[in-house]
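Shown here is one chain on its own, the form predicted on its own, set out as structure tokens.
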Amino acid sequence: MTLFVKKVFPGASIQDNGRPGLQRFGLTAGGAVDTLALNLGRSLFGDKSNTSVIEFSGAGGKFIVKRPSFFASTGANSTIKLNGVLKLQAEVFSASEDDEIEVSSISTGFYSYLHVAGGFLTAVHFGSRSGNIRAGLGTILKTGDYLPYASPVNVKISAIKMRNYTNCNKIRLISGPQTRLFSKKIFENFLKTEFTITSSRDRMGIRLGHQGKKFDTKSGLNVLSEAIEIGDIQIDGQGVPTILLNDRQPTGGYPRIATVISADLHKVAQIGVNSTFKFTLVSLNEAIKALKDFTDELSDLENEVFNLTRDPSDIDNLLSYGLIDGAIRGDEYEES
């Protein structure tokens, strides 16, 4: 069973949970940028394993179904159509052989996802199917590809409520070991500044724009190269900040002024180009609690899924439904 890639825009790739634990060997984890969107789709299919999806960056594509299966879309707000007919996001739909699935350009947010029942079965590298173009691993989509997927089993037409987090204007961060390299005045100014998401962004990081003074520090440019954590906010030689994401480099020498908390990584990644936001500083304990709350939210998603029953044979309490409203004699339209 395969999905034929009829047309796709640059930046689309296969993603799953990534490759955690390999950074000490020079390979960052990668994986889906928006873990909430990834798990929303998995919950629709009852997937508890590391199933993979198509991740789109800013734009989508067109696909031809080669074997019947079930699909769903999550993440950034985008239009998804089956043979030209609009389909709702976060809702399972069935597709037959030779049907066309179209994912349009994204209107709000940046990363959207196309899920298939059982996940896509592309090549595995170091325990993951995730595409990392810089490392040459996984699958980066291109026109003409065939993407294999599993045979669907016991799939129900279901839905889950979408979250509204693709235009967040407050992102939480914590200070780190290199925050002290920046003066108190510079750091306070950093927290007061309104930042803009620039078009210089990809799975490696997001370059930020802002008005006013740069955030440079002379002492920070002499630091030794160290391991880089996801969410680190790196300040380059020109004093410009960049939020480092999933496919970041494993080590770096630029100073990092702070780090976006884990619970807000999916939010900052989904802020659209030219959108503005501010950072707010929280304590380490607050960040830990936020991560626990987010983890609990992911664990509870399966309980939010509801079935959209369409076949009367699947309704176990059919007689409880009011299927008839009013009555007629039956001869109203006979000629006298």
Contents of the next structure:
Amino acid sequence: MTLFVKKVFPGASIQDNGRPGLQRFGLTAGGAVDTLALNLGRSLFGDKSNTSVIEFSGAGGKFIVKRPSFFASTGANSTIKLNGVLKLQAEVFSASEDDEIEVSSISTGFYSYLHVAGGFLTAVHFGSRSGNIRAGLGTILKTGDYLPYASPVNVKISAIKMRNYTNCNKIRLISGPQTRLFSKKIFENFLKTEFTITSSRDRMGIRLGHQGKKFDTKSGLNVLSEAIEIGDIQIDGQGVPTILLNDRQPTGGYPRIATVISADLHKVAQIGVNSTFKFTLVSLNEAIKALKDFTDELSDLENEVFNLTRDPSDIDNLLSYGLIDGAIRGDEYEES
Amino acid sequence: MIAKKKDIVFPRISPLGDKGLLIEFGNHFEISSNKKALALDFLINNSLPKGVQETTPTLISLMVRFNPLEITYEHLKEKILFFLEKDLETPTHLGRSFVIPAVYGGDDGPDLEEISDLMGLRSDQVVSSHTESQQQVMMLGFGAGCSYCGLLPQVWNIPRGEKVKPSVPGGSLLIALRQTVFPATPMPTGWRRIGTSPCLTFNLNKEPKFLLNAGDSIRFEQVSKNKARSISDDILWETFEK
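Starting from the form predicted on its own above, please write out the structure of the form predicted together with the partner chain.
Full assembly next; the chain just shown is listed first.
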């Protein structure tokens, strides 16, 4: 059975790990922009496979549950309600047939996720359900859609600590093959500049705003079409930087001044519109160390998950819980 | 610090992000650089080092994506240097060959007249020159299954158009800089459109889903609009050995 899409704003799609390995055919991998949030949700369901989720960009939607199952919301802070009653994010909740789930008011961040136990079972292309508008692959949500999902098996009502997306004001980058095309002065100025996330943003990239001089490229600086990596920061003909993300073009001819490190991709993608940040230059070794730490964080998520309904025999400090607070003697009425 | 071209020795290997390695064979387009990029691409894929995930050849470079927690950049660079010692001038493999039907001019090629003027030829001479040229798929890029083919004779060295067309259909034959760009899905373009093939090279119901690969060889063949209507868009899959 399915989840009925009662109302959805543009920019919502089904996402999973994407389809790596096809850039040589002109197709970038796509996949969930915030891999930490994706894996946070998967860990709640004890899920180690490539399950898919709904990814919201800046705005949410309303859904009607057509078969009882378990859901959870992760990613950017958003309001999630079950039949109008507020639910906590990063916490599994059950929903019955005809219940309404509403995701709204995405704040402090940009990408929010709705997980269902076992994942959504929408169309697969090249081994992935990820929606890709430009290539017409996977599923982009539309009002009126029915999204199939698996029958829930062995689901525990569990929770995990939510991540904080408010303090990402330093984004690390490393220099790249085309950094040399910019003068030292321009590159230094780039690293000193405070950037703003503009509303020109989607799964392809984020256009940055800033005060002051444009990052002029020398005349005739357009480079030959070359493979674009995720996190590459291209400087267009107007001197405006854009950070290229999961659904970027596979190749491009604008010079790229530097590349955001893998461990900070989800952080930069989660910075809200009009928020500011600066770039910090790090070495390749520091980038690899950060990637190792991030990979470890992802694989440790399962150990962070705790059950909300607990078996009393698992609670070693049971007596300290004050379980009999509020009990009565039984003769209170007789005294009065 | 203005980069001096003479400071750079090609092929040049550098990190592209923390999971990528880029090998550049030059800083301006030469067909020999493309052939080297494709030869290296073939060699790496033929004996894939552990930790390497994918390679993307483009006009004069090759990007190798890898898992840096499985193989370090320095270690991978050593392996690439070993491949680079081999002869990359002589092709080690032959791509497949395709003859692709196309309708030239009219609604299917609205810029044929303009291109003829730029080339100083009659439009039938332009079409003959295009259909007689054996072209290599030099890279795929921009959009899914969109191939960059060439090189056409020197007379085709015309710039991109000044206006961007918001959308041309998959199968369009787009011309600039001695190349034919042959998209498989609708896309915006600043290139001039001289024709349209009824065939598409990306089909989710076929195997392989992407028909063309860098290194393949193609030639276009002129057909009438009527003939084109009778050609199924997946016919090219019948013309090669799987």
